[in-house]
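Just one chain follows, in the form predicted on its own, and it is written as structure tokens.
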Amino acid sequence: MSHGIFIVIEGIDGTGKSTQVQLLAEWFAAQGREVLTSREPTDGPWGKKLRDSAASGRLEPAQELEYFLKDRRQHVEEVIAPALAAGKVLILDRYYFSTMAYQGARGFDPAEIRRRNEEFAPPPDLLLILDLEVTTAHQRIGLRGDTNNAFEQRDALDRCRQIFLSLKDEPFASIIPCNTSITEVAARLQQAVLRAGLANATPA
């Protein structure tokens, strides 16, 4: 399927994901590549849903994992297929490492988890799994006018960190300590890319 980039960006809430997402694609695009930035939950239809429910109450644990293995599978086939055919470099802002671990720690098995998620959806050429500690995490929600969602509970959150941490010797996962400034955080990005042979450039 892939002859592009897939760079896929985790980690729990409040550690900058979204910020980190954007800087790593202004960087490609400095190297003349052609880049598409992406999310999940999307803003389908399923996506939506799943949006809503972490303001008004997590949905039931089963019909939840569904609602993202539907949310995905539109998005393999209507954003990221089409993405990496095209050559372009694609980067995810979570993908079904999230459902391994916010899933995973409602009870579902991680493993169980991802064999559904690759029965259909490409694994990415580059797992960037940003790490912070849970209390550090609360304080950037906090600091950033939000308050906890369903998503965000602490103890549900250690769990996610653990699951993530679990992934840390897969071939093509690094882990990025994000404890540092937004611009330390980038350049640890950066040259995990490098080191993964995805990119001439050197970090900023």
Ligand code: TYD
The other form holds:
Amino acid sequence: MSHGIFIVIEGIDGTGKSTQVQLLAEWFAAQGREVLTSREPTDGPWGKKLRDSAASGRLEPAQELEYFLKDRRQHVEEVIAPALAAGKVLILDRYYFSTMAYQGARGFDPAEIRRRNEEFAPPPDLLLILDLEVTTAHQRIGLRGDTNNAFEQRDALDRCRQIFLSLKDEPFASIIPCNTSITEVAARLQQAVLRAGLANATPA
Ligand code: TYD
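Structure of the form predicted together with ligand TYD (previous: the form predicted on its own):
Every component of the complex follows; first up is the chain already shown.
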């Protein structure tokens, strides 16, 4: 069975993931590869409940974790496994490393979250972690950081960032500092893809 290329882009809110997913997809497409991009939470029923909860009040931690797992299970079955079986380049905006980071920041053990996910979710060929100071990330998403709520959020996001950074020694992971321009970050991502032997083109 042919196997595509599976790349995951992660990072805290405000690091510019969705822009970089798009740029990396265009870079692969320019090399004549068939590319599919997707994101989590998905637009499926569990993903919708999770997105709605961001506006209507966050779910209780255990329930939130279960919904992310259900959403991902469906994503693997309906999108991820078929794309890889068809030999496509699949680029995801968030995956189970976000569950380790965000639900880990809510008190669950990241290693246990990972174990539960890897029972059904294939690991990526390359994990690109966009890294940025929480204060800078917060400024980018327009939060001023001077209210109680903003302080709490900053604390939680900093715990997320530390969990992402703890993945630095994984053989498939690459930490990408993204305190520079969009073009510079895009070039760093391309270089990481080339270093991993997942493409042959010269970086832009
Ligand atoms: P995000 O990609 O920021 O969505 P949007 O583009 O709609 O802003 O994801 C929404 C939130 O979900 C984000 O704050 C991170 C969180 N999240 C988790 O807590 N656990 C997970 O497993 C995933 C995939 C996301």
